[in-house]
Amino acid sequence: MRVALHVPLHKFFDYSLPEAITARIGDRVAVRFGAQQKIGIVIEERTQAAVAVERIKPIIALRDDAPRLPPDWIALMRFLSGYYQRPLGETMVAALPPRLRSTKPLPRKALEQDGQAFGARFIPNHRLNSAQAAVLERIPNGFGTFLLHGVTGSGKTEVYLHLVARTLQRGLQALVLVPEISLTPQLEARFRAAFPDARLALMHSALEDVARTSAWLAAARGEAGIVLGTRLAVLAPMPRLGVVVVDEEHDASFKQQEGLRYSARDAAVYRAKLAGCPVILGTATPSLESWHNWMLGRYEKLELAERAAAGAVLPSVSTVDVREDSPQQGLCARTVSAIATRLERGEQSLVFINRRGYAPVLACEACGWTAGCERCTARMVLHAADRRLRCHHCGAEAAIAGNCPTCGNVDLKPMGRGTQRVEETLAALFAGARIVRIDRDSARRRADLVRTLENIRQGEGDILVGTQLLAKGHDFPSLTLVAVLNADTALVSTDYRAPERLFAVLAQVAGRAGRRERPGEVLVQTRYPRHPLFAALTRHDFAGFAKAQLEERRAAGFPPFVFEAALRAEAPRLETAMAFLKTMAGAVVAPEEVRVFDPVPHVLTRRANFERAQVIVQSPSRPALQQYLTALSEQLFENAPRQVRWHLDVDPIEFD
């Protein structure tokens, strides 16, 4: 038997059979490996081995608590194994829940099953509009990728649950993606709602071990009709696949950062052509990649370019020029009117700043000086709830100092805004209004989280204050305006995706307001009104922008034009990660489609007292470049020295 193993080597190993173990293809079985007992996944039978018989170990014993792992679900995992430069045995082992890569046997509560049947009674939560219900006329039985183009409100959701309904009425399952577990807990209750007969398996990092692995068991053995989750839950095996969707199909949270770095959005569609079943990628604002195949053809478009609502339009999005209007405390008196208007309606606003914290910078007028994190090139941001200095890299805390280190200047300002400031300042403005702000430090547990969001949807907030937790997802009937604070940094950003990242998230977060018979206003504030940027988003005109970006990136050789990895390596010594670069990266000889650049340093050269550098490898074929990365692979796994920690990130998004 071959058997892979999760260990830090690029192969496979052998073990024998003993007559008192039937293990098969996909089985866990439990091996001997050096001096540790471990968990492997049998993934070959073999007659012949490698090495001498008398150098074979036994296979231990089988763990038959667990369904097989079936032949799709290994052929997803080599795919992703070999696609993203990684080991069989790690990518298939990490796919499992922690508590099957273990050699201890899995708790009982795991093992235990609910009761609840595999029903396909479906109540919806109203009929399907003539737009809705052409769409889903649309969507056939078999394997097809779909891009569902529906603007903020537009009932993408009601889609997605009549689809399901179809699916479990043919007694299949259906597997359903969201980019953040804080999209989780409404899309959850509605599709519990919807679907009171079946079983749903909710799947993401934050549950703890027993309810993980209760899900994918209950996925692997065909019980859950409906999987829910983020991007790991792609990776659980369904015997009975039949439709895949991914919401918010262009989020970068459906790119794993760490290990396999893997894009579930793209696994999902390799996943739907295995199971010959249709998959669905679902958002008001598609990635560049999504956009331009379906102009070549490869997905297929479905449109909802209207609201689902009765009376709902999409909101006036205007911008407010920061030179003329100039902002007090961060805002602008147009914006400060806005929402004092919306106060005595008794509507709600939102007030949008990506950034936590109460401001970004520490500083001294009198030298200079800054707060800068001790093991990253960043700075220190300001939590005034707490008086802490954190670094959003690595973690790093510190007390506020009460002097200038450098000059010793009492007199430390803050500068600039994070959420906690913008929060302070309305409270000042408008004394007796009902304040909520929603970031990763307000909503540092789930329970807290989803409370907070249902209770913003009784009504019980007037002017909301969040970061991208707020942006996507929600539908708070009540918000009528959405205020966007300090927008303009994107525009300014050496990473060619940052105009993407901007449009998305300002058109998401806009898409908050209005999405009732009450009409929805969005105010920009920016230094540069007449930018192109916000002349599409006044006009909601997502396909101009993608025309114009598609433009630009074709004309200076970026994705998706070009297939693009990045060699990444650091080091506690900056130079000894590019000399590790320069080496790794001459070992092997390009293919003449394939160009390699320099070794350069990150934008962030130090994080966490390591000192990084990547490498950026680009070609116009895509088998051109993965011959070059195998390749390149290889000689990393062989030949790269320990000091030197390193990972090949294929179609990365992060540049940081």
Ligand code: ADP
The other form holds:
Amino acid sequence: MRVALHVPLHKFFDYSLPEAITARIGDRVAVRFGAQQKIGIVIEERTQAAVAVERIKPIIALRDDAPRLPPDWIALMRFLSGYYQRPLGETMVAALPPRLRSTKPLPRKALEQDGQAFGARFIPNHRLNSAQAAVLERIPNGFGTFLLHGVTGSGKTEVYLHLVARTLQRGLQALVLVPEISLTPQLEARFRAAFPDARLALMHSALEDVARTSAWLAAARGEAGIVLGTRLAVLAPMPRLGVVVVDEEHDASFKQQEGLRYSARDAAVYRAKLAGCPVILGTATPSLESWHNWMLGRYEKLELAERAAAGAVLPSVSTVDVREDSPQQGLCARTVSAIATRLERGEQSLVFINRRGYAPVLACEACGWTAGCERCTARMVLHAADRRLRCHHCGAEAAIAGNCPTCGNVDLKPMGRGTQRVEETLAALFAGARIVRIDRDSARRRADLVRTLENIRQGEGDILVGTQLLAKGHDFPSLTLVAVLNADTALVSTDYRAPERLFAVLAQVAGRAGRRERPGEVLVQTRYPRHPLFAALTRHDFAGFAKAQLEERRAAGFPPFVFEAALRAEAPRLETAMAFLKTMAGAVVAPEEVRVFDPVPHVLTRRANFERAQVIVQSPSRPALQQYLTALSEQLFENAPRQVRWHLDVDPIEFD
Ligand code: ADP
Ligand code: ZN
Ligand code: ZN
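Having looked at the form predicted on its own, could you now put up the form predicted in complex with adenosine-5'-diphosphate?
Below is the entire complex, every chain and molecule, led by the chain shown above.
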């Protein structure tokens, strides 16, 4: 028997099968590995072993407390392991919930079955409007990838519910992936209310072991009609999978940032293909990858252009020019007066601070010039420590210029400093107003955050101040104003994905305003009021924005027009990491269509006493890139020195 184990370097090991044990492909087995016992998964039945017969150890025990892993699950694991360049054993074992990786028996509580039937009773909230019904009709029972582009509040979730109902009625299971389930209890509540008899397995990483194990078992046994969860839910076996939904498909949280660096969205598409069922990628702001896939004819696009609730319309979006209405402590006069109006009317305002950790860029405040790379179209990142500019794309370096090459201004500054004191400013301006701040710091405890969000929904709080956390999926009925500060840092970012993210987050946050009868207003403070991104946002024109962005990406040779991977290394000394990257990348002959750039240090070079650097690899051909990565990965697994930590990131989306 060939068994996949989670151990470094090697992928498989052969064990013999004692007569008393009836293990088959897909079974979990306990085996001896060195001095330890480990859980492995049988992946092949063989009559010949790779080592001499007398050296083969026997399988110790079959672990049949969980169902045998089905062939399509193993096929998914083989695909992920090959595509993301991690050993199959690690991929498979790490995809199991922690309790199933352990040699200890499963907790008895997790094994209890609640005997609930596979109920398909459906209580819809609404009859679908004609646009929603048309979308539903276009989705077949067989495989197909559908990009559901629906503006915020257009009733996408309602479509998902009807799709799930259709699936349950056919006796099949539905998989629904969302970015953050623990922050949006309303979504779970909506599913539970719509399907009172179905077993719903909730899956996310904040669940405790027992709950996680029992949800996984319910999915794997085919008992759970609905699996609702974050990216890891895409790895759960589902023997009767009938539909896959990926809500907010553009969301970066679908990409795992450690171990097997998979994209749950891409894995979902592959899974649906294996299962022969449809997959729906829903969003108001598609990722440019998905949009491009639609343009290439790989995905079919379905549109919901209007808000579904009676009387609800999209908010009006306008820019406030900070060069004319110069901000006091971060706030323009027009913003302040708009907030005052909401206070008088007893409506809520949201002050949204776009505070992603963007890399600093050298900019001229007088004319708007920013330091760009001469070798490629990327912006240069300012490394304050050694006062150098570096292109994180190609590795080019330059000294910091003394004055602006366009206007001669000698006062060049790093751009990207934040608006930190907004909360205090607001408190001083609006004495007596209830101000609620929500960001990663104030929301350390999930339970508190959920309560705060619910309170806001009930109308508590007059002015909300928050970051990205507030943009997602919440429905605040009395919110009618959104003011956006600091949008510009994304416009001059070194990360070519920054405009795409900015558009998405602004469309999301704008989508929080005016979800009911009262119309919403969005004000964006900027020094680039004529930027095409804002023009498109104002017109709610995602298609126009996507077209312009894709043209830029094509001209610059960025994804989705090329495929990318990053090899990253960490070592106590930067020279070690840089030399490692050079040697490793250089040791493998790149096919003609593959470009291997020079190693570059990260902006935050040092983290936890390790210096970090990376090499970007690009190719217009996916097979050529994969061929190179496979060879590179073999080289790394075999020859990487111990003092360097490294990983490969295929289709990376975060670079710092
Ligand atoms: P999305 O997921 O696109 O943001 P939702 O499904 O949450 O949209 O719907 C937005 C709002 O519109 C919700 O309040 C929902 O109850 C309402 N809604 C959805 N579909 C309909 C419909 N067919 N008729 C009336 N209201 C609807
Ligand atoms: Zn200038
Ligand atoms: Zn460059």
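Think of the rigid core as the biggest set of C-alphas that the two forms share within 1.5 Å after superposition. On a predicted model such as this, the values are computed, not experimentally measured, just so you know. Positions refer to the first chain, counted from 1.
- Superposition of the core reveals a Cα shift of 2 Å or more for Asn403 between these two forms.
- After superposition on the rigid core, the Cα of Glu500 moves by less than 2 Å between these two forms.
- The Cα shift for Ala309 between these two forms, taken after rigid core superposition, is smaller than 2 angstroms.
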